[in-house]
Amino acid sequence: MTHLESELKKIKDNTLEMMHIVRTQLSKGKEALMTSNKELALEVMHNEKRVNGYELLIDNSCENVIACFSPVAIDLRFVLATLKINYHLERIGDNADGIARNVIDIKEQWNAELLEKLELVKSFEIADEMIGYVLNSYENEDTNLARKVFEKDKFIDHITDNALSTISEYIKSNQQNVNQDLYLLLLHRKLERVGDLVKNIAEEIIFFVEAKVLKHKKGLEG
C-alpha cells in the first residue's frame, strides 16, 4: 500500500465512523423523543462534540492529501466528494442535536395519539434506512445502494407535507399544550432536512464512483 493509499484509507475509515456516530445520534434522538427521556437527550447533545471533532479531522485529512499528493482521477473525486459528505454528516448531527434540545424544552410527555397520527416514528425509520444505504454504498462503492435513497426521501417529504394539516386538526379539539404540539412540526422539518442531506451524500458517492454529477438533474428529487 502506497502512502497515498494509506491516507485515503484513513479518510474513508474516519468517514465511516462518523456515519455510524451520526446514525446513532439520530436513533437516540428518536428514543429520547418517544420516551421524553431528557437524560438521553442530554447524551445526544454531549456527543455532538464527537461529531464536530470528526468533521475537523476529516476536513484536515482531505486538505492534507490534496496539498501533499495532488491526487487525480477517482482519488481526487473521492477526496472532493468526502469533503462534501463530511459537511452533510455534520449537518445531520446538528439536526439530531436540535431534536434532543426540543426534548429538553418540553414540559410534559408528547401526546401518544398525535405522535402516531404524525408518523414521526416512520420518518425516523426511513431516515435511518437512508443513512444505512449511503453508509454501505460509501464503504463498498455501490451506487445502486446510493440510488435507493432518492425514492425513500419522497416518503419523508410526503409525511412532512401532511404534518401541518394533521396538527391543525388536532389542535382544534386539543388546546391544552398547543406550543408543545407545534414543536412536533419543527421536528418533522428537521427530519425532512435530514432526508435532503442524506440525498446529497448519495449524489456525492455517485459522483466519485461514476464521475457523474447528479446535482440539479431534472427529476432526481421527485
Second form
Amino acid sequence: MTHLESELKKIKDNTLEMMHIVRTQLSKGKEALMTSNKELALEVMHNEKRVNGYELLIDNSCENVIACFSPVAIDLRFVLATLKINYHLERIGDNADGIARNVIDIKEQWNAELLEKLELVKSFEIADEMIGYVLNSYENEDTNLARKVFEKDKFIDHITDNALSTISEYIKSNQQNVNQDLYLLLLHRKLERVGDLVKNIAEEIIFFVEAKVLKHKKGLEG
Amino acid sequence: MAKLSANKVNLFYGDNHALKDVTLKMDANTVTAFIGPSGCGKSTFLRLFNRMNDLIPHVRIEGDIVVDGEDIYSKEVSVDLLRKNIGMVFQKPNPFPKSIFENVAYGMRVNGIRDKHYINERVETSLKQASLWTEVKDKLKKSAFELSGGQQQRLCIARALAIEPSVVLMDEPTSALDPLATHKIEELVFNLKADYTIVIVTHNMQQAARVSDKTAFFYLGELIEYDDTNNIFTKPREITTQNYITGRFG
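Could you switch over to the form predicted in complex with the partner chain, since the one displayed so far is the form predicted alone?
Zooming out: every chain and molecule, the one shown earlier first.
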C-alpha cells in the first residue's frame, strides 16, 4: 500500500466509524422517543460532540491529503466526495440531536394512536435502512446499494406528506394537545431531512466510484 | 485542421516496436502534455515532429506525421525549414558557449539574417517572451554559462522562439530545475500558448495537470488515452491511465 493509499484508508475508516455513530445516534433517538427515555435522549445529546469531533478530524485529514499528495482521478473524487459526505453526516447527527432535544422538551406521554397513524416509526426504520445502504456502499464501493436509497427517500417524503395532512386534520378536531402535535410534525420534518441527507451521500458515493454527477438531475438516479 | 497530427504511426528501433499505431491530433495554440512511464515512447513520439529520430541507426517509421496539412516525412520537405518552424527545448539547458545575446541570435545568423536592427529586436522580443529580459538586459554580452540553470533553460526557450517557429516541443524542460525555476517555465508555457502550439513531455503529473489543455497517456508504445487534461485527471476512461496517474504503478 502506498503512502497516499494508507492516508486515504484512514479517512475511509474514520468516515465509516462516523457513519456507524450517526446511525446509532438516530436509532437511540428513536428509542428515547418511543420510550420517553430522557436519559437516553441526554446520551444522544452528549454523543453529538463525538460526531462533531469526527467531522473536524475528517475535514482536517482531507485538507492534508489535498495539500500534501495532490490526489487525482478516483483518489481526488474520493476526497471531494468524502468531504461532502462528512458534512452530510454531521447534519444527520444534528437531526438526531434535535430529536433527542424534542424528547426532553415533551413533558406528557405520546398519543400512541396518533403516532401509529403517522408512521413515524416507519420513517425511522427507512432512514436506518438507508444509512445501512450507504454505509455498505461506501465501504465496498458498491453503487447498486447507493442507488437503493433513492426509492427509499421517496417513501419517507410520502410518509411526511401524509403526516402533514393527518396532523392538520387531527388538530381541527382535537385541540387538547396541539403542542405535542406540532412536535410530531417537527420530528417528521427532521426524518425527511435525514432522508434527503442520506440521498446526498448516495449521490456522492456514485460520483466517487463512477465519476457521474447526479445532483440536481431528477430521474437519473437509476 | 489540426496543427499537428499523427496517423497510425509505428516506429521500430531495429526489432523493438517502440510506437504502435499511434493516432493523435493537436490543435493550434494549445498545450498538449505527453505522460507515461519511462520507455513508453512519449519522447520518441515527440521527436517525430521535428524529425529528430532520423539520424538514429536502424529506425524505421511507418504512418503519417502531418504539420499544417503537410506530411513532414515526404521527400520534398526540407528538414532545416521544418526545424525552423518547430523549435525544441530539451531536458537539460544546453546553451552554446557564447554570450547571452549570441545564443538567441544564433538561429537567425545560421538562417542568413544579417540585419542588425532586426536581430537586436528579435533578441529582445524573444528574451521578453521567455520572461528573461529584465534579468539579463544589462549583461547581454556575458557568457550564457554565468546564468543559473533556470535562466539557462529560459535562454534556450528564447533561442527557440527567436527564429519564429509556430510549434515548440519541450522534452522534460523542467526536470533539472528547482521549484521556483519550474514555476517560471510553467508560467511561460501558459503565456506562450497564445502565439505557439506547445507539446511538452513531462514526468511530473501535476505539471501536466497545471500547464496543458490536453493530455496523452502512453504506455508500452501505445497511446492509451488522449483527452482534455481536466478529464484525464478527474475521470480517466481507462483503468491503466488511472493506475498510472494515481501512482499505483510506473
